[in-house]
Amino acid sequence: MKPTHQGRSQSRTAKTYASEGPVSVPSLTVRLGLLSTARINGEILQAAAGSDAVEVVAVASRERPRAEAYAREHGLERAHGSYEELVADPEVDAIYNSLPNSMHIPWSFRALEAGKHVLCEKPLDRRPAEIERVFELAESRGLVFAEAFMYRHHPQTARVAELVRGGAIGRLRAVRAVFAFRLSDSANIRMRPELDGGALMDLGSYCVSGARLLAGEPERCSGEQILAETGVDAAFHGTLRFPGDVVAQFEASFLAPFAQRLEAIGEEGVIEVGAPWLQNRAGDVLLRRGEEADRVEIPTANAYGCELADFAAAVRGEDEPLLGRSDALGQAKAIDALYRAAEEGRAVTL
């Protein structure tokens, strides 16, 4: 069962009794609205069925049948007809923006304006100044903003990152990573420019995030796009220099078949991963030094459901985001530059 929920102002008092020590605090449920009936939504909903920490008690649409269905379907117990509803919900603590992503900044903005903690879907926004933006609102209204990365939070990627940093590897010198599926419908919210869709905010994105918990912040980028019909990248394949002479490439693509992929290649050994960023999938972490090939144990776990841990604890001020402000800020960089880099046909320093 579920605790009783105690208010936002439980998060305030928790946050100061962590400072001063040990203090037992009561558990609070965070409660979570759903800004749109997107797919990813159900991941979300799993996850937070199993968790104490969050409960999903809203759900809203632009269209309120389309929301009173969705909500009669999934147990909950209000549906909005408008996005403005759900964010001046009074029994609503935080708001997950799964919406499209030219629509994550305005409304994670008007969420925090209504005092609402967000958790939003990656990408945050491929513009730095955007970023900066809504973390200064959130920092200033106290509350949680946060990207919703979920394959940072599996114990698979750290672990991966444990072994780079911890030198299993030897040196870093490369970074390789794929993450590819075909779409051929241009109707498709990741084709249509206005919604700032493409193969590198969606699933290139991956790629960029996971070079850079391994190397750092990149100096340089280059890229190659592949353009659709609808203006937006087919394909994207990228490089980031990172400091250290650590190149990365990968490739983003939605005209090749499905594919994921993170590669860690040091002076003396190479980390594979065969399902970087969707955990669910088949695929075992390898460490290969010589001609040998160890497997490396992981434990399993719902990445969502450890992203929803993460976001929860912040709210209750226990800890901060593991996602935060750097984090997004580097990716919108990077991604930025690469996009100019390819439309500009030159590396661009960062």
Ligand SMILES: NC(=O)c1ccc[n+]([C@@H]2O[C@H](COP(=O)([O-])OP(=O)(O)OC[C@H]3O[C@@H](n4cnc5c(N)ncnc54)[C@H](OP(=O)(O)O)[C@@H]3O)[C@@H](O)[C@H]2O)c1
Contents of the next structure:
Amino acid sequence: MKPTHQGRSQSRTAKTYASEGPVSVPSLTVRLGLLSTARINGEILQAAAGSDAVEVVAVASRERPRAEAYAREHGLERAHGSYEELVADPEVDAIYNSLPNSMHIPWSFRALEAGKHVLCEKPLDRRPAEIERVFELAESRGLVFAEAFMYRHHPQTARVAELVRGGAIGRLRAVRAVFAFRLSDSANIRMRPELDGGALMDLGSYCVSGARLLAGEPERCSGEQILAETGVDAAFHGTLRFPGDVVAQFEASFLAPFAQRLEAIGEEGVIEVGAPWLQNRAGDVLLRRGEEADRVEIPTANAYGCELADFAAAVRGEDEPLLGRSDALGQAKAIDALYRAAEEGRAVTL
Ligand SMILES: NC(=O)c1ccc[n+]([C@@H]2O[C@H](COP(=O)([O-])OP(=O)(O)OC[C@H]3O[C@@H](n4cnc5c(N)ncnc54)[C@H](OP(=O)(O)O)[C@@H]3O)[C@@H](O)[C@H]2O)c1
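Next, give the form predicted in complex with the named molecule, keeping in mind that what was shown is the form predicted on its own.
To see the whole picture, the full complex is given below, headed by that same chain.
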């Protein structure tokens, strides 16, 4: 049984709780509203079903009948025929923004202005100034705003970062990352320039995030892109140079069969991650040193469930979200520099 919800007055931030007094925060369920009927919602619904931290209570769609059918199918209490209606719903504490990329910031902004916490799908945006603007608003209202990079919440990711930082492969020298799948449907949001589609935004954002997690913030970026007929990058091949002479190279592609991979190469060894981004596809992690190859033990977990638990704990004021402002800003700066580098045919220094 999920704990019962105790009312809007306890819609919670650390600040609210501090000012209202209670030190021990009761276990409350965050009431989540889905902003759109996007396919990715399925993962959140499944994870929420197994969680006491979050309950999905409402959905919104541009078309009321679609919202109603979706709510019926998934057993949700309320269906809204517009996004405006959902962000104004007083029985919703937080919004899950699963809109196309170009709508992440505008609708997160509207939700925050309406007093809702927001878990927004990746990539937030490629414009650093927009990232600053939306976090300013969240912070000024004492609301949680987090980027939904679910892979960062899986214990595999933390373990790999810990091994690299702990010296398991010696001094880090290079990172290689791949994320690819075939996509030729020009109507897909990932192929639409007006929706901020593109392989770097969609798939490359994982590679950039993974490289930054292991190597810090890049100081120089370069890239090559292959454009689709729609005008978005159907493939993006990027290089990021980090302080300490670490170089990351990645491939993000809608032109190749499915592939995902992350390698951290150190002076004394290599860590190979077979399923770095979609860990429910049986992740395997190998640590190679000389002739030896050891499999690294990784606990089983649902990355989306871990993400929801992290978000809900932040909403309850128990902790900062794992992914905050500085990470989102670093992502946007790197993605923006990579696009500029590819467009201008030169390396871009950050
Ligand atoms: N973290 C992850 O694992 C993961 C995985 C996949 C996707 N994502 C991210 O989640 C977001 C959604 O991806 P998705 O593949 O789930 O998208 P999708 O199935 O295409 O859904 C996007 C939704 O946005 C709404 N929408 C509003 N304006 C639209 C427009 N002009 N064109 C198309 N749809 C529009 C539609 O909902 P209504 O018609 O109901 O209004 C649509 O269902 C993207 O930002 C993507 O990067 C994250």
